[in-house]
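A single chain comes next, written as structure tokens; it is the form predicted on its own.
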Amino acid sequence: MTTLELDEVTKAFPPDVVALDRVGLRVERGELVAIVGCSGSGKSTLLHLMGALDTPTAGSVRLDGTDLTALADRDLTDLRARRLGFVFQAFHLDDALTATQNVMTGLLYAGVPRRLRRSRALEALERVGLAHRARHRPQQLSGGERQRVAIARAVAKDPVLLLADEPTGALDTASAEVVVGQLEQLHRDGTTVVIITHDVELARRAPRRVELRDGRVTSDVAARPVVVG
């Protein structure tokens, strides 16, 4: 089944900036996809459509069978709320709240009842392998517990679809491997992922890379494994 699909999808700011043009793109459940590509591609403005935070200036962008253009703000704002997970490079947690409460916020934004948000959220740093940080602030943790918090935050409502928009560009070689792995083991679970990137590296970890190039998709191939170690 289809989790994400863009067709013919144009995105212009004036006076004449032609950010994406044409481009189509389908994630099937479960999958694994990294969207690659330099400064000025086109990344950016792909991630925020796909994350409903903006719509195309022409096109149609569906997630699970809903057609977003044809949304109001409201809806927009309650879908990224309880269907989308994002991870972002800065992290976004609140300093002043322990790694559990960073997760129970976002899943007291997804309208998770309050009885059971606290136990999801233990669930979810099991998940990510930090169970034993669970009431440290972000402040006693390093740069790497710190995204795996964040996408702990973003898996613990069981979203549609994660989108990690650099998830490896704030942090050191084995935080990094680290996080990816973590990544590797959601889409194993099941969970569909979606990578925005500039390291090429890491793209050819997934089973499935995109290129784009000036807006347009360039690549769409099946990666090779890679092995590490």
Contents of the next structure:
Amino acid sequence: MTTLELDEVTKAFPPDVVALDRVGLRVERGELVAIVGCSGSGKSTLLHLMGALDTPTAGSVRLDGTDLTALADRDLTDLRARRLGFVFQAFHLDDALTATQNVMTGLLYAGVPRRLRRSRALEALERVGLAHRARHRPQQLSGGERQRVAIARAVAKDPVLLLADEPTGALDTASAEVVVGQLEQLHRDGTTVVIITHDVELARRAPRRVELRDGRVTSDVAARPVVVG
Amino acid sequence: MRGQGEGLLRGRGRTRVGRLSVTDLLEVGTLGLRTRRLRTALSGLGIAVGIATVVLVTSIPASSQAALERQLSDLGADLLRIDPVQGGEELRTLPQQSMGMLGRVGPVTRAAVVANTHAEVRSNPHRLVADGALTALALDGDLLPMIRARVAHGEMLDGDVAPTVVLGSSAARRLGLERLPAEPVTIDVGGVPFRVVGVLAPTPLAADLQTAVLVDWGDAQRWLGFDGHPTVAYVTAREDAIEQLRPVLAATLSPQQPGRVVVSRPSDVLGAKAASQEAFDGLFLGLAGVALLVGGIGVANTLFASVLERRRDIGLRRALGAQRTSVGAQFMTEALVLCLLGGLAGAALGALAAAWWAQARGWPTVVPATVVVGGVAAALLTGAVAGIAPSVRASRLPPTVALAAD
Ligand SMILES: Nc1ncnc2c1ncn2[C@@H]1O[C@H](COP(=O)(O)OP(=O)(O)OP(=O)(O)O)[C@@H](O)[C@H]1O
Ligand SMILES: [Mg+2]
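Next up, can you give the form predicted in complex with the partner chain of this protein, since the form predicted on its own came first?
In what comes next, the whole complex appears, and the chain from above leads the way.
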């Protein structure tokens, strides 16, 4: 089953930037896809469109069979709340909240009843191996641990698609290794994952690698047979 | 995976997710306040000052009024006044024996009577026109201490053989005799020269005495041909007996028709008059309004700064599925909670300051509840108005732009 389907997607920013140029891409359920490309090639723009954070200038984006281009902002938001998980390079954790509370924020807008949020947040922290850091605040955690909290926040609601924009961009090699391992584990557990990365090593490990250049897909290679969940 | 098989937009037609419950909203909306305490305190202070001013400037006059009322009612709480009900052609009076009759009523401690002699008062015998506004009242009994009258100049009536008179405070002013000259002064009452021996200080418990010249009962009968019928009677009694005493006094003076006399308590009338006076000072209320306006601008300013600073947080929340309205509501909650706290603190502060002020003057502390409630409501309203623009700004921030902010 196709989780994500982009067809002739173009994104232009006024006055004259064409960030994505007629991009076509299909991501099957359970896949792990790495999107690579040099700076300015349109990776983040692509992730925004995949994640219903923005709408294309032309073409269509279908998530789980629903055409996103036809949806109003509140429906797109609804969709993000229920179906999508995001991981960003800069973590975007709230320094005032504990790890658990940060993960709970990921469930707040997903319609998870209040009383279930804590236990589900703790489950998610356990999945990324940070159950023992549940009460710690971001400043008390290493960069790698912070990113794992962010991953827990993204996956706590069991998204159909996990989108990560440079998840290891701010991490040292050892931390990056752990974070990548975590994302791979989520993939093995059945989550569909799209990772944007500069990290050549990470990209090489991915079962499928899509390369962008100047807003176009220049290569799309499966290193191993595509895993269909 | 959880929920994978369900339709993508199963939320349609129901409450949309991403819309927060009140508890969640309060939690999210106070996050910014809890993490930036100094800023919260400072911008809350702006509101607090406004509300404190409102509470203070209304409580001080209210306390002062209460003090005045208490003072007035303390002053003459034991005093009752009996008037015949006027009606028809003839002027009604009280029985000649009124004073004795009243004195025999159990709880009555003192009784006195006053009569209008209807004698004309002139400043000197050569003046042809009588000063019509001044009445000549005859006193019997120990009235002056009962109504707490104080002699401002000179002395009280002393039952002298020669006709003497004491002037009420307004009457003295009218006659140009506020200060008694060293040499004896006489005025003409009913064609008889009366020597002025004293001037009374104002007597709020018996205002009709202020515009009168007061003569001794015996003098009035001897010199003014007065018939001895009192027109007003006063008694003092134990305060706890005052209420039961009213019908008894009426029945005593008018056994056949108790309705023909009215018994009143002068101190009540004074208290009510004092209470009805305007208790709010418009100028200070205006200042309080300005303080609140400045406080509101401060809150709006703080919120705008907060929205700018928290763009990434807003972007993250939008990415996590927060609706525009939820983001807007988050900042509106922040504005409302901030102003509510400021309002409550201000009301408490204003009440404390009013209490301190009143205490220092020995007044009872009166903080009008309507002002406290109204003040807190005004603070909330300020928050709502101040919160609109920042909330709209926050809710309109596109998620991609917000996430990219540094
Ligand atoms: N909001 C915007 N307005 C105008 N131009 C934009 C906007 N967002 C992106 N662009 C442009 O679109 C192109 C693609 O940007 P994008 O952020 O997708 O690149 P990227 O591949 O993620 O780069 P990096 O690896 O540096 O993050 C760039 O030329 C960028 O300047
Ligand atoms: Mg990028």
